[in-house]
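Next comes just one chain, in structure tokens: the form predicted on its own.
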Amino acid sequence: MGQTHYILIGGGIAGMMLAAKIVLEGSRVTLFDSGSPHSASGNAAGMFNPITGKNHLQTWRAEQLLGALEAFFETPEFQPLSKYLYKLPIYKPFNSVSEYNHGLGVRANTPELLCIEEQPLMESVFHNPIGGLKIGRSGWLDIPAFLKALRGILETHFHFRYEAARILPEHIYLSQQKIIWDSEAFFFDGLVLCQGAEQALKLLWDLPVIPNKGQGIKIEGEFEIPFILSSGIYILPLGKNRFNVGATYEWEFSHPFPDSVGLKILTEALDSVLAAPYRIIDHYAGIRPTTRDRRPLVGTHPVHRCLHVFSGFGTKGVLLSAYFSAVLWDYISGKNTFLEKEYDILRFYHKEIIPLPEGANMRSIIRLMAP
């Protein structure tokens, strides 16, 4: 049997973990990237945080999703990109007693991730009158020097292949297995979408990825942070006193592009937790790929079994791309011949986006859908 090859759409966090893990396997890859200047890996500050919300409840699936992003940096052939993986604290200040009540309830439950800062640290800096919750086995990753140096070592060690283009549905022949670009046939195994928000392939399958918008600013000052600030905010130490501060989140929107209300969101939440002056240096925006339940989109076409789907992870990218990349990877390659309802396409199909494919019965389809 000859090498295996996947096509996948889409070039951010999502699509190159996956292709990262798919010719570690033996298989080989071609990555079609539109390289949209508003993609959200493009644009996000790269945080993983394994705690969730006010509550401070762990993430869903904390430790395996943990276990697996370090495993890759930890992977012999990937450990030179571990230089852009800043492994960092969060700090959360209390805003009330009752937030430090609640903060010594929720570190009794995990206090290998959570620990209570008693007296305010750094006053000069920011607001925290009466300490804070600090979370471990979190960071940032630097998303595009991350995602540049990786496709540098797939193109010169594995069987992997780059093509900025953008791709149709025009060019996509399901039924012949193959997309034609540039006058050239690429035939496949299997055809990935991991474009994230981006929806030229909608036409193809219908996918129920919620576009939603956030900016963020980068700003300098004479200080520096030995973590990540949290407080409705996020303040992200780059170094050399610049940080990222971030960021909106817009379900409505009607264009990608910064503005002067999500201007003015960040930089009045700013001024209420900063205390030390500080210059705004950029301004950016990017979209995210979100869903109703806020789990991601994994899994196969029903009728179109070499169609896979791997998007709709959100503000999470960094912290789920790997896990689900073996959960992926494992069910398509035959290892594993099931996908939990949870994350699994399938849950959203009896509802409303199964797609007409060319001579099927759209009744028939339903029956077979329904729960």
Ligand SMILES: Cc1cc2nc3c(=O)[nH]c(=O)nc-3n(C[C@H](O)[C@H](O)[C@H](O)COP(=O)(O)OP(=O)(O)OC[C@H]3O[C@@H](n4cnc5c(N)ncnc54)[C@H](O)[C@@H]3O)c2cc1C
The other form holds:
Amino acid sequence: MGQTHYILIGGGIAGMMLAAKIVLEGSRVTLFDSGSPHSASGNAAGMFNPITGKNHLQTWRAEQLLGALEAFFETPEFQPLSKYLYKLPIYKPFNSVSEYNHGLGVRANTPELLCIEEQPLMESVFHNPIGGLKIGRSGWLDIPAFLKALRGILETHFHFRYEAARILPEHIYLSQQKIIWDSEAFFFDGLVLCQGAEQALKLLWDLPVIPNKGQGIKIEGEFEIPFILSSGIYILPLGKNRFNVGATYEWEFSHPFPDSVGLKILTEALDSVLAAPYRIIDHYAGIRPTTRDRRPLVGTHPVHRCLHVFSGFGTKGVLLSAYFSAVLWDYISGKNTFLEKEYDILRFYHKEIIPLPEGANMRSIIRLMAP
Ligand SMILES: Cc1cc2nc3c(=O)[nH]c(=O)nc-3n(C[C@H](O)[C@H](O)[C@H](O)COP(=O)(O)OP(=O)(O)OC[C@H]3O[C@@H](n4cnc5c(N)ncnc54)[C@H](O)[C@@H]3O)c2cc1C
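So that was the form predicted on its own. Now I'd like the form predicted together with this ligand, please.
Following is the full complex, with the preceding chain placed first.
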């Protein structure tokens, strides 16, 4: 059998991590990316954190997710990319004695990940009057730099082609397993939608990707912080006295751009944490692809078996994308015949399955689905 060819639509962290997995296993990938300035990956802080939420519980599948992320950067072909991965503790100041007591409890449950700072740290820089909780095995990935360098490695050493283009439904001929773009026919064994929050995911049924807008700012000041500070907002050290600060979580928004409402939320939160003066040097926004059950959207269409979905990574694209690339690829390539309901796209499948007419492209399918 010849080399199989997969087409991926979307070159954020989801599409690129999946592409890396597929080419590493010997198949060919063509990836189309429209280069949206509002993509989540282009605007993310890139943090990974094995502890989630106010109660400081372990993130869902933390061990597997961290293991997959670490394994990716240990893969010899991708090892040079580890310079974009910054391992750094996250420090969460306690806001009350009850938070301190709660911290003692959770620390006892996960001593390998957590430690307590009993004394305030760097009080001239930020407020933490009764110490805080420090989380280990955390850090951040410089996603834009990482994606650029990963693309270079894939193009140089693997069967990988990158096309800067927006694929529309009328370009996709599913029954013939081809995309026609710019007068060229691209035949595929599988087509994977990795489009983040973009609506095209709803091509075949009402797959609920809920767009969530996040705004952040970059600041500089005369100080350094040797960890990621997390206190309602995060203050992430970028080096050279610069910091990434974020982020808002906006479920309702009328445009994808940074705005004054977001800026106010961020500066008010920052002023309540930071004791040192700072200057704002950038303000940005991106759209996260979230889901209502906070689990990713990974899987294969029940009838059109060549069509796959890889999205819904919400606030955790860094932690989730390496692990789920392997999950989806193992399923597509037949190494694994089972996807768990928790993340399988079929958990949202409730509509009548529409048969695909011979020669139809995706636009005809949308017309068929119209009420
Ligand atoms: C402000 C902010 C802070 C964040 N902080 C963190 C964090 O600290 N840690 C973390 O893990 N996550 C964070 N996230 C979330 C993270 O960014 C996402 O989980 C992740 O980037 C999603 O990646 P994706 O590839 O699925 O989507 P995206 O990054 O949005 O990529 C989708 C890509 O598909 C392309 N595309 C869409 N439709 C088409 C089409 N028809 N044809 C061709 N191309 C198409 C787009 O141009 C885009 O490049 C943050 C997000 C924001 C906005």
